[in-house]
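Okay, so here's just one chain, in structure tokens, the form predicted on its own.
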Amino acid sequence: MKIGIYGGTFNPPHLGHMAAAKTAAQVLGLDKLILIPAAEPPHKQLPEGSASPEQRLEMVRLMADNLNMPGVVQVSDVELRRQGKSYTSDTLTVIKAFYPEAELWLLMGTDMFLTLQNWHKPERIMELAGICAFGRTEQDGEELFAPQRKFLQEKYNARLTTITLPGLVDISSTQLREVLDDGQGEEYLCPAVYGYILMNGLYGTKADLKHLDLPELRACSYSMVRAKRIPHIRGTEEEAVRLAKRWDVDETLVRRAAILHDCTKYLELDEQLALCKKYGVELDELEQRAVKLLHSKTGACIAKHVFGEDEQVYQAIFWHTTGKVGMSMAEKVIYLADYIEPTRDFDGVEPLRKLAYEDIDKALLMGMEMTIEEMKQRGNPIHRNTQAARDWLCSHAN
């Protein structure tokens, strides 16, 4: 097995850091790349200012997940956990102590890789893992990188690949935090990272979450989410505002609906009901122990309680699970998007979408229809509200 480790103090991750990590697993055909935060970094002090270490794991964990390399990169808070300075060499033991036939790899910057000698025990570092040193910059080549390979491998013996990568956004975690006081910095960020940093108001960042922009309100809802996730979302933002355009609906309420509807989606039963009680959401006997019906109705507390959306968005969220009787056009656009976006991929999907843009009420009762043929086909119970819905539908369309 081979193993990349990639640490540091990741203040904030950013698409410099993703693109290195890809990068270098691919490079070096790695099996497995381990993300750690440091905790105590050896060769500088956390600026004040600065994200809690366990704010920089999640970050760290949303950095990872859209990565998109499921069953190769994960994260690890080993550095977190141990006291003290986060000594390269002690991670490395560790690693090698878990996984002691593994080849490992170490993966660093180029600063990094120029003052590798002045680190703490570089010989048990370079004893224990191979060194894959990357150029943020096309400058970061071989006249810069030769001198101090050949010096590694004559005094350690040290196993070295370099990679430069050329058109890889040039900026440092210290200058993004300065970008990122000032109100900018967006633009070199995953957006589920960045989304987490304006939900917790960090580096110096103010927004305010009940009036968010569009490209802010996104980031904020993908950092809620699996990357898995996101496509969805998109996709179901995309077909409400086609939706919206066909049947003459405020495209900007179904849009930032969209963007949200799925923002609790991840959530677990008891984190599910314990919003509902917050926002006094009274709850079935079904709805109390299906965790699949919860997440419209704690996205719409969510859409309106914390990010300040008016009460069209909150109803459309709200039912775009279960539907109910005398449906809005909006709510009925949140829904079908939901059910015929564009990564939807089922039998009866096709002429489903057709009939959204010829009868958008014979499609509800079709997409009803087929949700309540697929849940006896599965044995589940049917809600109260979708049969009613459907049976409304049915004597609305005759």
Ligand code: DGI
Given for the second form:
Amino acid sequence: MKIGIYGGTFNPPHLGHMAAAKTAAQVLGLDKLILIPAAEPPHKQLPEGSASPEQRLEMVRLMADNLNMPGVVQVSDVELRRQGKSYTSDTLTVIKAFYPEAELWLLMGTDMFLTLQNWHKPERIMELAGICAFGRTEQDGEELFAPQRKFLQEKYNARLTTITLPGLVDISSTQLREVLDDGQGEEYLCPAVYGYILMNGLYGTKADLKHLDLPELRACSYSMVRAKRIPHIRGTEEEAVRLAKRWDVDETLVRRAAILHDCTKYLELDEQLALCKKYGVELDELEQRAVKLLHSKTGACIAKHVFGEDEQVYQAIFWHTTGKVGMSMAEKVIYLADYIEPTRDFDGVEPLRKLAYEDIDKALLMGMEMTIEEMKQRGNPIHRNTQAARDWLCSHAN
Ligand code: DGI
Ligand code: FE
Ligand code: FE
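Swap state to the form predicted together with the ligand from the form predicted on its own:
Every component of the complex follows; first up is the chain already shown.
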């Protein structure tokens, strides 16, 4: 088994780290790639205004999830759990003990590679792991790389490889931190990581969460969900805008509702219940135990209280899972967009898509009847709002 180890301060993790991780995994043929944020880097003090170790760990987790390499990429908090400076030699020792048969590769950027002999216990590092250095281009630093390679090979008998990163994102975390407080730098970050930075006011970003532009609102939403849900949220936004154009509904309203509609989807039941309590949402008996029915309510609360969205956005999110009697056009659009957006794939989605642009009420009725049918098949209780919405549409869709 080949295992890559990619450590660093990740303050913050950016697209350059992502490209390096992806390329290294491919080029080296890694079975596993472990990302390890350092608690206290040995070679430098963390600058003032840095994110805390826990926040850096959280950002690395977001980046890892967004690398979309399940089963390969994982994040380790070994260095955060260890007291004192984060020495790579210690970390490699721990990993080697855990995977005694594995071939380890330590990944690092150019600067680190050129100073490897100055690290704590370099002989131990190179005994435990091969070194994989990233270059920007084929020629990049070759005049520096070549003598360094020769030196490390002769002195430490090191296993070395260099990989070039095509289209490397030319930014450092240092530069990024400098521009983030001016509202720049978004293009160098994975949206979910950028959203996390904004929501936590890191690096001097003091975004007014109540008046975010669309890209920032998207970033915040994506930072709250698993990466695999993002295509669905993007799809819902797209579909909602198309439906809004067709049915003459406010585009911005449905866009903002779609962006946020599933933002609390991954909260546990106890967290959902706590939010409902905090924001005074009353729940019936079924809702208190059916966690899937709660994210629409808590999502609406976050939209209103955290992001300052208006009542219509709140309502559209609130009713997106069950529907209700007397739905507004915006509520209908969000309900349907969620149902038929381009990444949805189930029996009957095509006729439903067609119908949504011909007769929105008939499409809604069809959607609700499909949901009811599915609930019955799965043995799930049908919520009274789902049933009432269906009956209401049945009485006036024809
Ligand atoms: O959040 P999404 O997956 O995009 O879609 P959604 O908000 O429509 O949620 C769908 C889930 O909600 C699905 O797992 C079934 C559940 N659900 C919808 N209506 C009812 C329901 N569950 C019960 N028990 N009763 C309902 O009436
Ligand atoms: Fe949902
Ligand atoms: Fe959804």
